[in-house]
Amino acid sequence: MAAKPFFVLLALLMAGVLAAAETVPASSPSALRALRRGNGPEPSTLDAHRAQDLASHNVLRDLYEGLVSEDARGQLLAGMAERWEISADGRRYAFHLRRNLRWSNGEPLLAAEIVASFQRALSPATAAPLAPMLAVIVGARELAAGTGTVADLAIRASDPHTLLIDLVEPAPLLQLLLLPIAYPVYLPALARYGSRHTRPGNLVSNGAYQLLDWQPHALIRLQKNAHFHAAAAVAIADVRYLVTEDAASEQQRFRANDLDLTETVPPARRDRLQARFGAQLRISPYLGSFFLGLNLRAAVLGRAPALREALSLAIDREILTRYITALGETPAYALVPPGMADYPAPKMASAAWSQAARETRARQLYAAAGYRAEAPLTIEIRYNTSTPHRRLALAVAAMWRQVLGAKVVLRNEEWKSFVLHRREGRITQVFRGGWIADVEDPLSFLALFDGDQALNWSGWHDPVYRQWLAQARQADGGERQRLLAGAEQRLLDQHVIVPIYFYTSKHLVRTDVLGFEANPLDRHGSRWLHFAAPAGAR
């Protein structure tokens, strides 16, 4: 008598890993071992709405899909929608869900909710962030600033599996989409656990992962999502997000080890880390540029661009990328890194020249701009406490001493006094710029400078480039790229900033760790990766 519930035990034991076996071997590595993953600082929000740092984004990145996803090569995807139409004049967006979307919880997603999410993302009170990254669609700037209603937002469910999605305007809502701001939030959890409702047990998401635990500055760890529509080919089950604020010690912990996949490198020499690494260091071009600003509101560099343009000829850019910065960024002679589809990206003029020819010429603007030996200009250079900005700055000075003889004073400073005198733009001459891309779109960069918004910290404001930008916005696809390379023509004859290098992302990733790809914006979805088999199991 006592056999019976045994074998029906076993039986159930056994359906079990039968139903495991259905969607990954039970006996895969990718099922069996975690997946230990570098994220750099605390992420500061688990809210999708509500969170601007990488650390959040890489987390939500895994947790949740928008209407449209990418792969491991950052290429457009469907995500909740299995389809879409864009209208010929490109401001309206049909977008088809799957029949089968379903939250971590079980319960249906349907069109109505995401919906609901977006309002809640672009109302006043979730003051989220990104949400000027929405402005293009019809009503959004407006709920966002407290003079609309959600009754005005053109997002709208014509049917439980069909969202409408107007535009004001032609833009590459695809890419705006796959920001965490276009995530759905589940708002009953919202509603019952307020600000509570990120944390694990709270947190109901629809994407390849769900939340299992989250230990505030050491780890958060997701489980792969039995109900995600593609569950069955996301290979790791378990994913760790470790957090790693020091990228020494996250190196150190690495080669012990203890993760699989890095957020960054520590700065040192490619050769030296290559030699150490070999094909575990993987760097490629990243969507992200780094310039000095040139605050044109301070009177000695506002009122001449010849003096600008000399301080920018007389920097050697080559020399910076080769022995300062040394990871493989490449010199910028622009500010829009090269990759962008269809953009005819513009330079500037002496990006062709011999550095010998440029410098020659900035000494030839320096002396027409009014100084010399005797007189010579004096110029600070103001950055964020940190080594790498440090000794860019420290070379560039000796540069324009070298160079030009100007004299210049470096000023280092606590972040959040550099970032209130960067807006300020009071004090500020030449500082420490830089963007990385939120989206793969040249405006991305160039809106930085458009006239008032918050983030033109160089002061300039220029009606030619502000048309050229409003026409580009107007178009559509080659003709608004033709636009904006006009747009950002006029901001490198102008000088408005001094170009250095594009960015390269870097990470270590294990060996046994498959599926990881090189791309432009470097998200790195863990449903794309999986674990090679030990040797001598295949």
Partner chain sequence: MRWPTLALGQPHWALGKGLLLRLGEALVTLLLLALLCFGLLRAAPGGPFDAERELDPARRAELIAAHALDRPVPEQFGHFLVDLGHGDLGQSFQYPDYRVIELLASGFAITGLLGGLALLAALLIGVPLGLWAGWRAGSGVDLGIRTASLIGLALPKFVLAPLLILLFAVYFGWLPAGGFDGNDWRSLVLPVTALCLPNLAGLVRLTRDGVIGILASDYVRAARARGIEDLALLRHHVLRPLLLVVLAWLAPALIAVITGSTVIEQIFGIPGVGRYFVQGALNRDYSLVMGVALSAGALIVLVNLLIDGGRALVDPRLRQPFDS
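Alternative state: the form predicted on its own, after the form predicted together with the partner chain:
If you are looking for partners or other molecules, they are not here, because only the chain is given.
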């Protein structure tokens, strides 16, 4: 048998796609008008390696580009690398960079700088919350844990325009490279300004846009980056991300023509929204899960799996999705959302029960845990300030009071305080949780609970669960999916979280904003948008 070639060439220079992207649509008046985007809460940071929230990621995807990119429909495209090759065993990637890459300050961007940026991203001093997502790279896990050095990290430049990356085992690396932690950070600005390298005038990026202004708790303004390799295809020159933490206020701003597209839509009946907004309402499937996290470091929850199960059983998810969220969300009895290819999705044992049966069992477990009317459980739900989150927390609190007789305290916080307290786990009990897939892979959700890492907000440590995940990382095909499903089943059986619903993406988009396409990860880069020509224009 003839030996397989060391590299399998992937031709990603798709003539039709690239040709279509080379010029701004002729009808677009985009250069004369700013795109005004609702973005939810204040972004926590514009440090690409330290960002974990969606508000930050939305802006960072405009400011930066990775080795690979994605189009408006979420399909993989060439990014900094114009092409790449993958070895026959799936463990080595060779990326060939474009020859015209430049930073937004006009300086050349070469392979060695990308290597140094990866080293910074995975250094323990950076404490990047998404570092575990790149643990598949040889040496990455050890470097992030402080047991390895940058010399052990298998990312290197073989010449100024070629980057080599070696993996521990085959993995969807191209999808992982779409994450902001894989973006190149301009290290001279970091050395000069420290934490203020993300401020206007200091931030140097490499994407379709550059940072022009940042008014905290108000807006972030971007302008077109003339040094971007595809600048000629970027139609809109001025993009403004506005803080819209309250969904109801965001909708009012859209109706008042202060926004061109919203980050979300407040809870309401879908038919009423459709009647009011017509084609401007965009609802589509979304790979995301909403759940209530349980701080297992807190004694009242950490030592009481039966109580955790009672809290979960007492919630009527059908009522929540029909009357509280009401925009196509579906009740969740698992962590991983439907739609993952070939995944034998597990569910909570109670998924097939009637709600009456769930509530009966919830009362039994609650009483067995030692709580009764004379000595009720006092429990706190903490959530970030938002109309949808407040409505849902109120509804859950009412269910726990009615079904169990628990005393429920609600705590709302602005986003940064909420994120801090959720991560530290000292004062939280039950908290608003949720996760949107980074890649279309069950592991994107399950890795959240894999040991002592920044995103394991529940503080759950289970050797059996970790072993399932470790074995899955070494497997492929159906065996990998079976192992991941086994891990998820254990998570559900231990009642580490309270699944509530699976997301839909929901936005209001003005009819003259073109290029906005539904995609499973709900990513909408401004570079793909443009404005329709005014009526009567030629």
